[in-house]
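A single chain, nothing else alongside it, follows as structure tokens in the form predicted alone.
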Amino acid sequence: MALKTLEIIKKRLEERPKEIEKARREGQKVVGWQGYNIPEEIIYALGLIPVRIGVGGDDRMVEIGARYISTKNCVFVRETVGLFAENNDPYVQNTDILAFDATCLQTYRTAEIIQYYFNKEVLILGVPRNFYWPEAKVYFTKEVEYFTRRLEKQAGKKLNYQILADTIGLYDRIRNAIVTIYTYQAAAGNYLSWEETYDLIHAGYYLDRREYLSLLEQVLAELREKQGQPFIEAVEGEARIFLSGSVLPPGDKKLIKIIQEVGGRIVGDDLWSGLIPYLDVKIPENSLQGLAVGYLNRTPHGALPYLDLDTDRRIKRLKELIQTFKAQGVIYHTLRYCDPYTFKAKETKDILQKEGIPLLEIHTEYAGSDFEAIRTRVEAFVEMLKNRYDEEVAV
């Protein structure tokens, strides 16, 4: 039985576009943003409405986007451009300013295309290529400061640092709630699935953040009442799967449905549209520099280059999460022309193989033509995981 709060969230998401339209009529501005390193706290603290844009899974929209941007760009990028070309998405319609970061260079290219063809005002947040360098801290701090000044012009006021401190506290509570909810969905006897948890994260892209925190706390209260304290363990007959790789945005459910249909259970992820942005965010002080440092110290995005695998924080966090969620295998999902994640597939597989963790790479796009081929491969992988579990128990 679904949690009652999930039904409330579904209803609020249906109502949210009209609320945003009303807020704009009353003078508030909406910042549509996309990326991994946008410090959303600044947008919210300035009284602007942050909305994370971008959906997936619609091949028709991909084709529309391809009229404006090369087909050698990933389908998520092309669909994002298609959303602006068609201009039917209520969140795209109700954005006054767009903010993109340059973490993924294809996302940066998307910003240029949208600005050129659709006359949107676009702010770009520069991102260092290597977060480990001391110079990266200086560069990113200056970028965050410049980004803030441009947002201040849009808001018509200066950033109030007491409000910023309150907002940082709000976002910290949201992050902590999401991390705790992930523990519940991965536990035995769970009342919440990974897919429901993933949808819960995506609800936060659109809802007012204070209301969103309240709803997350209601979800946690329901889980504690029904489930007690979560205990994560492998259960007989389960194939516990961890998802990694390219973005799985709202609307892109093909791989998720296939895994469920063939008897797999997703228990965790390190996707930048999932759990990973909410982990390891420790903001040392309530300032722009504090925000910059806090974001730099998170697990770096997979699109950023890093050659020393022994000290790669992305790989280290991946192994920790697999262990935490008691995953038996990894499905590494790459979108066609998502080059950074595709290039890192083999190195990730080789590293996990040394740990005895099997990895299946799935390379796909939003068309349905590869559905059966993916299903066949995932089904074989799930059966292999179940057989391995049975063999380990027998020993």
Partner chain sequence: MSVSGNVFRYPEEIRDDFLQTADIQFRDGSKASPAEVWHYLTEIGPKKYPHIYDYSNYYGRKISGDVTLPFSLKHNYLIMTMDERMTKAKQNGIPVVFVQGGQSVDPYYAAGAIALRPASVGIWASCQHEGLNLNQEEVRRANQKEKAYRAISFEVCQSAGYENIQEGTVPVDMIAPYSCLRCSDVSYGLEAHRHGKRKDVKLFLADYPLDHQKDKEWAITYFAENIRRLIESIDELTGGKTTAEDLRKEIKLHNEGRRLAMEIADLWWSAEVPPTNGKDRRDLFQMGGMELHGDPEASLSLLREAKGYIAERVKKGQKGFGVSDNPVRIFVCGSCVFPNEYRIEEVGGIVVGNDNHWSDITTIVEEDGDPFYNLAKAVLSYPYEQSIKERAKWTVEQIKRSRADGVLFLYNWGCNTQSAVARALVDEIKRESGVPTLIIEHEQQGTQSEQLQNRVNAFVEMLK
Given for the second form:
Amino acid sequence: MALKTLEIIKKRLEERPKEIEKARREGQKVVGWQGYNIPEEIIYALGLIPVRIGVGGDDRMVEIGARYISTKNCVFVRETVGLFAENNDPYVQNTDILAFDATCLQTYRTAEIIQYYFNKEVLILGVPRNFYWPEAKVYFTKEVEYFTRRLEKQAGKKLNYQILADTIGLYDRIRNAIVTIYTYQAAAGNYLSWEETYDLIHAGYYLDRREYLSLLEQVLAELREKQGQPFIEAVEGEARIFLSGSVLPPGDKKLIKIIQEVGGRIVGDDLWSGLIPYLDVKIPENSLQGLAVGYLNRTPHGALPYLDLDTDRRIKRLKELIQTFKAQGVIYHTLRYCDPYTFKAKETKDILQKEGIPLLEIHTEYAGSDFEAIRTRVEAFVEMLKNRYDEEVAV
Amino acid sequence: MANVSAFAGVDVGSLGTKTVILVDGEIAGYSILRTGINTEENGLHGLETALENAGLKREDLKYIVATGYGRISAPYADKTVTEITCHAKGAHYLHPQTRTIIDMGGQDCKAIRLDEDGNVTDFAMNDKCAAGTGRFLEVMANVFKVSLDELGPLSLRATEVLPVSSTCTVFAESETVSLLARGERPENIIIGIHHAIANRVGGMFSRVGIESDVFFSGGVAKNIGMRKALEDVLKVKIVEPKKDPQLVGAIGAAVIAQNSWKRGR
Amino acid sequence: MSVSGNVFRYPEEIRDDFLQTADIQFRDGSKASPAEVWHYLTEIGPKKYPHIYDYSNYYGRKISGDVTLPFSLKHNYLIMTMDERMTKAKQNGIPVVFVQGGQSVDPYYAAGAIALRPASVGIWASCQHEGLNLNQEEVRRANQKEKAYRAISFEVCQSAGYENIQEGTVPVDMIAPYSCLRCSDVSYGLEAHRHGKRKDVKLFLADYPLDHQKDKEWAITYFAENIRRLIESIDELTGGKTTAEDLRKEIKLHNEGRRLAMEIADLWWSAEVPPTNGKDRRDLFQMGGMELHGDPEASLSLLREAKGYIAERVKKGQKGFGVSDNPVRIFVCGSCVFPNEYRIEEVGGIVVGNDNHWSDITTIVEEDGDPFYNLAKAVLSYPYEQSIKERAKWTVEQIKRSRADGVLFLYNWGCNTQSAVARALVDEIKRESGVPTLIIEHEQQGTQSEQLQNRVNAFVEMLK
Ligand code: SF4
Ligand code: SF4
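So that was the form predicted alone. Now I'd like the form predicted in complex with the partner chain, please.
And the full complex, kicking off with our chain again.
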């Protein structure tokens, strides 16, 4: 069922580290970034190579990272620190500058630790927590400006606003393509699975963004040809699952595999490492302020608090997406010590329960020791969704 | 005996393998064996023993459902179902008014909510934390140098509930040791431990909502002190099971086997 | 009956001297004379709150036996009267605002509210239950906590008073902490209140910008706006209108507290032998934060009086009660957890300082000019909230001034942000000061376990 373009992407990903190495030899600089609110457009427009760093699923790396940051930090940041401690990952090796944002305090701390122990140049972008205030937008704009000034120094040139406009256009098209591809994967008779879509998104963390867009467009062309107009509907016997909660970065496939193994079908997500950063992005004008405001106006990351439930756009978006993708249940993934998402699990469950949508929380780390335990839960959840024993009369 | 339609449920747990044979909706035989190393053989052996006990032959079995962690290596089964779904069916079979099951086993601890037909509507299990498991109480029993069975009755002799704040095995052990070193009475500490677990279990399961009647199963269900602490802390009524609560998963599996066969699946 | 039957009594011999000491002045203009305090401590308190008088040595919050330090007695009086005083304030229409650790409380008081941290709210809640012995009180606390874990998560390091507000009876009107870097849980904990039972509690977050915040004009302006909005939100509760002048006045008052605490610290640290035990020292230094009693004027009157007593002891070379000769001096870093000071003293050590809470006390706010801006700038320069190197630099200064022999970094199980920098900070401190260090993770919130104490004691023994 695999699409041809996916093969090409796979090959291009294999070649990419060497390519980046070569570009660096020719004087280009690589910015490795992590966070939710870094406007990547600026990095790209300055002729720097953006790479989104951070992978998951490797317990050994987590252990290494924990020597510097603590065991009470989420495994994602522990693994990030581990990556730098070991310095074997080609992207990490080829990072000239790091950019982290302060959305999640643990990411912020990670930046501090990497800076302290591994002597990396780290740029931090402050992020306001009262993000819906007008004053917060002013503050964030200033932070983005300051961030840009520092990047300009690294790039050795000033930001050209014509190039920025083109870059924003490029990124808009990438975002639109991803959103459209999501509809295809959730449709009946799909030629692309959610997992493949997810990998496709992660390919965009590394490939050159212009090339990436053309690859996405090729994927879309293939899908149109094979699948025609996508139509999302629930087919009998399916257990359509929506994924929410903590980050599932490249490499962390434990839960995804389990869900598929026990017969569940993932049809959508609102993950930081999935669809959500590409949704609802409207850059109102070609300026740093436009970028700042556009980024801040997206559905926010779980680390930014909404003090009033009625205004919470995360919850609102979650409900809408569940509907759009015709999901029957939510698996809410929380990483151990990921407070931004763990603290919301119970509340989210209560809210969705009122809508008749069941939620299963899976609280885990990267170690494989809980594989069986998770499998039992997910399997029971899938059994529940399929309601295989629905009309059975009890004996 | 001609034309018997029998159905089996096999529950291969980490400690025991339980098998139940159902004929006409009634339990015709069962077996409880220690789980050995070979999972598949355990199941088969359990089946044989239960069939013997029921006075039936292998050919009489129309449908077999396997459950428990050993379900993945059960080629003899027509279908495998998780213990969560089976538990619900089993508890419903034994006590149709059951709305919540609290199951405290050797390694894990779970709460299951069910509707009036015995369908699972929600469930929760402990993650990694040993609180509420047999293992935890075993460690505690060791500290007091008593057997696991004595813990419950001892707790009933307490004059006062002592605060025990940890429900993490390692920390609770050290906390208990220091309480003993201070000269506190063991039974007061033991009841404190039971309360701490009940509290934690109540917390873990508040997400599914605990409603009466509560069916208490698993190895720890035999501990009278735990039962009492749960009733005290959660303010619920725990029903007295008519059958050995250990069998509940296997019963549920057998019920599912019978229903599946009837529906031709 | 449990073994914790050891009961503390204030000795009659000290009564006459105590009656000569100063009144406690309250914010509402009222006073408590030493005679009233004495009556309360010897007659009312023991009946109402038996657990406070529990004198078992494993009880880390037991009453300090240093009975000739009047501020220590008065402090206990203020703690025990928390419920009465808060109830009275509320009857007078004063809103109570819940805040979090490591921050100053000037703007809350300027707007006519009372600001309480989790520990103080815990004391208030505890004071609502009379006649409990120590075990009963601890069981009550543990049960309350468990409710908070249910509602939020089991990974909350400490429930930050959630249980007392949402599940309990503490009538807090507003929850409005600063989202400092010290703690990642502040904003999530605050957010968790939005689905709690109490819909009438107002929520507000003073958004603390990060990363070289004190050097960025736009960060200071943004935080100043946060303070302005915070005060406006409190004004909505009181119906009043707080002016810049009100804030300036309040800042001056709090600056006096901060200065006094620093002067006292210098005296204390300069002494050859520690003039008080660790528990009294910690209470005294912390009073400079003006939060401890829910009444800045009361804290101030204690501080003013205390300074003289400390100076006198230092001059005479008098040692604090229970302190050994030549104790090993320990400086404690980290968050939200204290070792049992009495037990440290038993093995020949003493805690001479903490970084948490001290960082905001040592930051004096500029008094001339725009008070919103000045306060914002001061708050954004708390040393505890700076980069690893800057925070370490300040900590090393405190270590040197306090002449500490060793540094302990303690953090709660589940404390993400402090644990994250524990190693880096300690490595930097070691590099800059050469002082031996130890990191300890404290497993259980609120209680002081044997395991923690064993490690602390071993560290002290090592340094001897
Ligand atoms: S949001 Fe969660 S998973 Fe992501 S960095 Fe923060 S704590 Fe870790
Ligand atoms: S222990 Fe740490 S994370 Fe928890 S409240 Fe204290 S500072 Fe915050």
